[in-house]
Each structure stands twice: as structure tokens, then as C-alpha cells.
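Given next, in C-alpha cells, is a single chain: the form predicted on its own.
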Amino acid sequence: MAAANPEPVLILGGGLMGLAIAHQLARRGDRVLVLSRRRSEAAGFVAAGMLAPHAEGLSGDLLELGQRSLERIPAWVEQIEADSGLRCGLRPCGIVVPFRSAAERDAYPTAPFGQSLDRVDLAREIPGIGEGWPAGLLFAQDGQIDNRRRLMRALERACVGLGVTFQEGAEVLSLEQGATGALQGVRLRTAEGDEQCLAATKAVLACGAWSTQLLPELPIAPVKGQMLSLQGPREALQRVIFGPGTYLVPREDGLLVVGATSEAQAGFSEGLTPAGQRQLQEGIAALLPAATSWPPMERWWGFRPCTPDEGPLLGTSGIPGLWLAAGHHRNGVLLAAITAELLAAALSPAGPDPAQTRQLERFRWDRFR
């Protein structure tokens, strides 16, 4: 194991990306300090946990990145579970995407990666699926992880066990730069309301939808999503259903996670809305009518960090010493494993290997220019 650096790497943001990167850095012996304003607002706590590069219909570089991360997730989860002693709730259950016609199914961007389903096949894979779906695709390689109840807790414990330190309730107000423009530290407000400067020459910006508050030039905008959960019978649904506008994600204990609205104009407006909740209820009725009678458990909302091409911003920033891991939009849980690997490599003394460099270059923050 490498010798610990005297100065810690700062992780700005205590959500899934921040924790995943902190965990990888700590595993190789780096000192790490995570600054987190309010971890409960992190997208990792509010997402459904789908691991779905194919069911999402991704394409191009983003599909390749998602596939690479999907391959790494079992080993990544095994590391977290070994370091934390907690289960992460990984479930390779497969995902079914229903369609209104066979032609719509066959035109889906990732159709070649899935198994075509007719109505009989669809009813066998999803007993009780709504009548309006005559065709579908089964992506058996896709799955889910219980991020909200298990993965985030396991990552937190794994980080603590490896010596990562946390400063909760710390709001980073600005980035401090030296005469050359390089990162010198951050100015923050503590949970007690005191302002202080913290010296640092290495930091990772992983603040999700809030990243532009520190770097306004980043092309990230919040997209609000509302969700809810129902308690169904155990084993009532084996596959995830990824419908248009609504998805149903069954946990092992019968909890059904239902999401999610996509409200690009909502900004950071908090709270549930009648229109959003009605959209989810209509989606449940169309996809799995029996679930409309299952008792509700929770309702919540969150903010996805969206870029113009819906791909993340990874690697170097315009400030030497500051790296980026933000803008993952709908695929943060899926891309956590590959993001942690790439950022840990970027911050290593040896730097990323050629394949990792190519991946980082494809998701540069300034690619839209």
C-alpha cells in the first residue's frame, strides 16, 4: 500500500460519487477529507438504483462507459461489502422495456443487446403487465442495486473504516486559487456558521446538480424528479419494468420503487406536486395495474445533474489541482464504479493509463465548445 500523503485530498460533496471516489483513494492509502453540506439531498439517496445502460437506450460513448461500469460493478460491490461488512443490495434481476408496437421495439437504440419479447413472452416475464403493451425487450444483463437503503450506508462505513474523515454540514463557498491559477484551498462555512479557509492542492468536485455554484462555467442544470414507493407482496415482481416516463424497481423484500418525473424547468424548487404524483400513479396503472392497490410507503424528490448530452463531466477542470466528477444525470448509480476508477487513476502519481485517458477525454467538461 502506498504511503499516505501529508495533505488530504478534498472531496467536495458527500453523495454517491464523492463516497465512491473517497473509498478508492483511501484503499490505496491516500488521506481523504469529505466535505458535505447535507448528504440527505444527494442524488445517491433518492435515485432508484437501476443499472441499465441497455434498458435506458444509451448510445455512443455514454453507452460504452455504462457497459464498462456495469462490468465492474460486481467486483466493486464486493470491495465495498468486504470493507464495510454490509450488504449493498446488488440484484442482477434483468430489466424489461415494454413497447406499444413491435416496430417501436425493433427501432430502440439498444435492441441488438436485448431479447425480443412478444405479448406472450412479456406476460410471462411480467405477470400482470398492462394490456397496452404487445411487445418488449428483455435486457438480462441489466439490474439494480438498493442504493437508498444499503449502498450509500455501506460506502459510508467502508470509508470510515479506511480512515476517511468527514466534515458534515460544511458548505463550500468558493475555490481559492494562487497566482498561477492553481487550486490553493477552499473557503467554507461550518455547521456552526463559522467561515474558514482550508488549504488544499488536490480536490474533486462532486457536488452533483449544485456543482455550478462553485464553477459557474460548468454546463450542468438541475432536473427535478419525484418518486414514491409501494409495499407489494414479496416476489410479486422479479424484473424491473422500464416504461416510458415511469419505471418500477422491485426490491427483494417486496418494496416497489416508482419513478420518476423529469422536470427540467423546476430548478431547485423543493417539494412534491399533485401533477408529478399523478403522473407516477398513471404510470403504475399502465404498467402494472395490480400495484395501484398496494399501500404507499414513501414519497420524495431529488435533482439530477444534467449536461447538454446527458453525459458526465470527468477529469481535469479549468483549475489545476481540481478534478471533476459531476453531471451524471440519470446514470449516477450505474456510472459510480467507473467514475471512481477513472478519478482515482487521474489523481494517482502515475496518472491514468492510455485507455483511461481516452475515456476521460471523451467526457471533458469543455467538450461542448
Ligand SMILES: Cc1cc2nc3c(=O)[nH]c(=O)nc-3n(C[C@H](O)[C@H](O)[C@H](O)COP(=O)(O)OP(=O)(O)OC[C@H]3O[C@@H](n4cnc5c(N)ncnc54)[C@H](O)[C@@H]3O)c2cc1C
Contents of the next structure:
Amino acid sequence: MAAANPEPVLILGGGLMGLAIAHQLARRGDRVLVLSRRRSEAAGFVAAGMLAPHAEGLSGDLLELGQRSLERIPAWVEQIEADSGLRCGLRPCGIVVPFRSAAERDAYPTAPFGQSLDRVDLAREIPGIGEGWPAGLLFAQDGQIDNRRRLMRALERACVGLGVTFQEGAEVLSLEQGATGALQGVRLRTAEGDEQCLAATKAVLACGAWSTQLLPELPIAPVKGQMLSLQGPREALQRVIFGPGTYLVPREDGLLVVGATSEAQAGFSEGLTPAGQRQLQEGIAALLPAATSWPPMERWWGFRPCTPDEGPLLGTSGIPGLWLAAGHHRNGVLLAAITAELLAAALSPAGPDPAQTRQLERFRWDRFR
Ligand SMILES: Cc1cc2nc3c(=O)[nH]c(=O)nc-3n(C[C@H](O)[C@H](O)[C@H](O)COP(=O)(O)OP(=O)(O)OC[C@H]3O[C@@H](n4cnc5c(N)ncnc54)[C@H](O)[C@@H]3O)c2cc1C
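Same protein, different condition: the form predicted on its own was shown, now please give the form predicted together with the ligand.
First the chain shown before, then all remaining chains and molecules of the complex.
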């Protein structure tokens, strides 16, 4: 283990990226302090937990990043489970994408990575799937993880066990820069309402959809998503169904997580809407009619951090000493493993290796200029 750095690295935001990065830094012996405004608002506690670079139909650099992360997830989860003593609920169950026609299926961007299904195959993969889906793709390599009930808690526990300190309820108000422009610290409001300055020369901005409140030049906007869950019979559904506008994610115990609206115009408006909930109900009826009679459990919402190309902003920022891990939009759970690895490498004394440098370059924050 490397010698401990006397000054802690500050992680701004204790959501999924903040925790995943804190965990990797702590594993190699860095001192880490996580400043977290509100644990419960993190999209990490909202997401469906699909690990779906192929089912999502990603393309280009983002598909490659997603595939690299998917490869790393089993080993990453193993580390978290060993460090926390908690299960993360990783389920390599495959994802089925149903289509209205064979032509639609064959035109899907990731079709070459999937197994082509006709109606008979579809009905075998998803017993009880609705009428009106004559074709599908099975991505057996995609899967899911129980982020809401397991992964986030396991990451928190792993971090605490490795000596990461947390300031919960601490809102970072501004970044403080010295005469050269380099990071000098942050100003924050504590849970008790006191304002403080905290000196720091190394920090990672991981404030999800709220990241622009600290660094307005970042091209990140919130995209609201509403969700709900139903309790299905155990093993009623084995694979995730990723339909247009609605997906159904079956957990091991039969809980069915249903998502999600995609509301770019909603800003940070809180709460459920009748239209959003209706969209999900109609989606359930179209995809798996039997599930319309399963008992409802929970309803919730959250905010995806979206960038113009829907890819994350990773690595250095315009402020020396401040690194970025933000803007993961609808694939942050999938991308958490590779993000933590890349940021840990970027912050290490040796720096990233050539392959990591290439990936960081592709997801620079200023690539849109
Ligand atoms: C409805 C929905 C469904 C999704 N489904 C999936 C899915 O199936 N698969 C997938 O891969 N991804 C999914 N995602 C995306 C994924 O959840 C996000 O990309 C990911 O959680 C982003 O992680 P983050 O750490 O950047 O942000 P978050 O997890 O949102 O964490 C940000 C944290 O920063 C804190 N913060 C903000 N401002 C400050 C401040 N000034 N000071 C201190 N703390 C601050 C917040 O309190 C919050 O806790 C989904 C997202 C949503 C909303």
C-alpha cells in the first residue's frame, strides 16, 4: 500500500461517482473526505441499475466506455463486497429489447452484439410478453445491479471501513482558487448551518446533475426520471425488458423496478406527475400485461446529469487541482466501475497509463467547443 498522503482528497458529492472514487482512492491508501449535501437525492439511489451498453443502443466512444466498464463490473463488485461484507445484488440476467417490426430490430445500433429473436423466441425468453412485439434482441451480456437497496449501501460501508470520512449535510457553496488559478479549497455550509472554508489542493467534482452550480461552464443539465416498483412473484420474470419509454427490471426477490420518464423540460421540479405515472402504467400493460395486477410498492423520481452527447465529463477541469466525474446521464451505474478506475489513475502520482489517457481525452469536459 502506498504511503498515505497527509492532505485529504476532497470528494464533492457523495452520490454514486463520489462513493465509487472515494472507495478506489481509499483502497490504495489515500486520505479521503466526502462532502455530501443530501444522500437521498443522489441519482445512485434512484436508478434502475441496468448495466446496459448494448440494450441502450449506445454507439461510438460511449459504447466502448460502457463495454469496458461492463467487463470490469464483476471484479469491482467483488472488491466492494469484500470490503463491506455486503452483497451488491449483481445479476447478469441479460436484457431483451422488444421491437414493433423485424426491420426496426435490424436497424438498432447495437443489433450486431445481440441475438436476433422472432416472436416465438421472444415469448420463450419473456413468458407473458404483450402482443404487438413480433421481434426482439437478446443481449445476454447486459445485466443489472440492485443499486437502491444494496450497491450504494455497500459502497458507503466499504468506504467507512477503509477510513474515508464523510461530512453528511455539507453543501459545497463555492470553489476557492489562488492567484495562479489553482484550487485552494472550498467554502461550505455544514449540516448545522455554519459556513466554513476548507483548504484543499486536490478535489473531485462529483455533484451529478447539480455540478454546474459549482462550475457553471460545465455543459450538464438535469433530465428528470420518474420510477415505480411492483411486487411480482419470485422468478416471474428472469430477464430485464427494455421497451421504448418503459423498462422492467426484475430483482431476485421478485420486486419489479419500472422506469422511467425522461423529462428534459422539467428542470429540478420535484415530485411525481399524473402524466409520468400514466406513461409507466401504459408501458407495463404493453410489455407484461400480467404485471398490471401486481401490488404497487414505491414511487420515486430523480435527476440524470445529461451532457450534449450524453457521455460523461471525466478527468482534469479548467482549474488545476480539480478533477471531474460528472454528466453520466442515464448510464452512470454502468459507468461507475470505469469512472472510479480512471479517476483514481488520474489522481495517482504515476498518472494514467496510455490506454486510460486515451479514454480520459475522449471524455474531456471541453470536447464540445
Ligand atoms: C430515473 C433514473 C434511472 C436511471 N437508471 C439507470 C440505469 O438503469 N443504469 C445506469 O447505468 N444508470 C441509470 N441512471 C443514471 C445514474 O443514476 C446516474 O448517472 C448516476 O447516479 C450519477 O451519479 P453521480 O454521482 O454523478 O450523481 P448522483 O448519484 O446524483 O450524486 C450526486 C450527489 O452530489 C450531491 N451534491 C450536489 N451538489 C452538492 C454540493 N454543492 N455540495 C455537496 N454535495 C452536493 C447530491 O446531494 C448527490 O448526493 C438513472 C438515473 C435516473 C435519474
